[in-house]
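Given as structure tokens, the chain that follows is alone and in the form predicted on its own.
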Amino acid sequence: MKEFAGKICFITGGASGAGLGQAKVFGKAGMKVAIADIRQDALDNAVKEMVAYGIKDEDILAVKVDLTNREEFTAAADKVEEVFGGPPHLIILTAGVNSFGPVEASTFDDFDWVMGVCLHHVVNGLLIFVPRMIKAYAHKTEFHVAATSSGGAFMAGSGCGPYTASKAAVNNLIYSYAEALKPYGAGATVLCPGNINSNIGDAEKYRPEHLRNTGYHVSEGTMAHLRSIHAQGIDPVELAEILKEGIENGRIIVMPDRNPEGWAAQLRGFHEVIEDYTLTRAEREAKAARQMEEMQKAFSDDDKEEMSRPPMWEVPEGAEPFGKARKDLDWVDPEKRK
């Protein structure tokens, strides 16, 4: 997808974070943009910042809508096409939550609750979507679909099973429907990022009543310890920018990384897992200390400086750590508890 001026564009998540940031990009790009968000007063403060970014008012339609809920998300895309004349041209499936503990620990409402967001929202989005899509554009002008994923969608994740199982699938969804849409004329992408400067860290104030039994420990203080690690990620508008570069230029998958020679060396380690199994012990252990030599050949100087200072993940004054169980489950390691 190359133009972008005059089109219609609809992001999820997008009242803050790196929905915003799309909003404020693709906006600015000239499209007419809908944002879908759970909270009104975030939506209404969106709204605003996105005028004061130098987008018309009437560019924009803020939705409030629970993307779990497939009658008000289709009554949502109903009121695209009601307000700006037809379905989307691109639509970027981006809102997401997160929590913190280890897997063994988890719940049902942990999963459901995450999952919920993270992956069933993209398949509900999906499939409201792009049969609209394809009636109205197919052969007839540049259409696309894009979620925003995972780096966490390539790797184990002991301390974020339900997040990181989520993404791997948004992954798949997105690979999938990239080979799909071509006959239509239009492509996909996945936008794996990893820290964004985002609120995300306070995913669990806004958990659903009905899906707060968690296996994890959660309290102001972890998530005060999670605020001070996004406070470092990537700006969203950056992150914003990297993937209007991805979609014009056809990519499946936009990885931005201040490193990117770094990120591939980690990359190609995890999706040799399965070849690993194919190896003696003693070829495992010579393949890892291949690996880790040409991570360390492709790190920078400045990155090796930035590694010298003390990790993102310190645990400021006035917080906990986050990412432990609930004290009181007594299968779970004692180390892993709170």
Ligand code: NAI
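Computed from a prediction, not measured in an experiment: that's the story for all the values here. What we label the rigid core is the largest C-alpha set whose atoms superpose within 1.5 Å from one form to the other. Residue numbers count along the first chain shown, from 1. What changes on going to the form predicted together with the ligand:
Superposition of the core reveals a Cα shift of 2 Å or more for Arg284 between these two forms. Once the rigid core is overlaid between these two forms, Glu58 does not reach a Cα shift of 2 Å, moving by less than that. With the core held fixed between these two forms, Asp41 has its Cα displaced by under 2 Å.
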Contents of the next structure:
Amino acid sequence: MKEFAGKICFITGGASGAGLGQAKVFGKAGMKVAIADIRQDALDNAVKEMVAYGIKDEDILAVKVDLTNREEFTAAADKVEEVFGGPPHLIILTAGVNSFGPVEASTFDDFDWVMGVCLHHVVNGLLIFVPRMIKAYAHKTEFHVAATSSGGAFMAGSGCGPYTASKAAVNNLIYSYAEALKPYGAGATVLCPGNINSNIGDAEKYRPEHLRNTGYHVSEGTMAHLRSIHAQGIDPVELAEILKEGIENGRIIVMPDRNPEGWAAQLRGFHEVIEDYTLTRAEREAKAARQMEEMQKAFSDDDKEEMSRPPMWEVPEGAEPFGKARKDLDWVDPEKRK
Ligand code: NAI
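Please give the other form, namely the form predicted together with the ligand, since only the form predicted on its own has been shown so far.
Full complex below, order starting with the chain above.
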């Protein structure tokens, strides 16, 4: 998709972080932008930020919606058609939440919350919008489907299993849609960022009441720690510019940097880990030992000194390690408990 001006864009999770960056970039490109999010205060603030960024008020629609609820999501899609005069030409399914803890400590609530937002809202978005988009635009004008996944889609997540499982599924779905939409003259793209300067570290604050039985240790301190890490991530507007370039050029996977050689190396690395799962345990351990030895040899004295220094960012007052199990789960390895 190359032409954006005058067209309609629908962005989930558009009130914050990556989604708000996308709203600014595609709004600046001349699109009418609908942002859908569960938090009204964040939506109000996002609209102000978009206007300050130079996007016209009449080109913005903010919709409060729980995207895991299919009736609400369908009503939001109807609202966009009513206000902007047609279905979106571009959907970007970006809303997401995360929670860290040993996967073996996960509860049904942990899976239902994370998979509900990260995977099932993407399914909802595809099923609600794609038929409308095909009917309105196939062979007439360009249209495109995008989702925000994660680098986590390519790896196992023993400390965030529901999240990486949901992202792996999102990637696979988008590959399917990229193939499926070709005959209609449309495309699909999945964005796979690393760390983003966003508010995802605070997601636990608005976890729905009925899904609050977590197996992980969550506190103000763990959220403060996550915030300090995400503060080092890529700027959401820069990330959205990278996504825009990817959509313009028909990329199916977009990695969070502008260097294609860097992407290829990253993807080969992810792939090798999966390939190694087919080795026997003894073969894997021997390979890991060999690699460690080679790495040690390759480190210069400067590298070693650099690695012995504390991390670049400060862990704020009151922060505590995230990724631990709930203390009362006495069957979980004590190292993995609070
Ligand atoms: P964020 O927390 O700043 O934005 C996510 C938005 O989704 C929030 O505004 C939130 O209210 C909304 N949301 C959550 N549940 C919802 C629901 N049920 N219905 C409607 N809206 C809902 O977080 P961020 O980081 O910008 O996340 C965007 C995407 O980027 C997510 O899919 C996330 O998994 C992905 N990602 C984030 C990374 C990071 O380091 N922050 C790294 C890689 C991927």
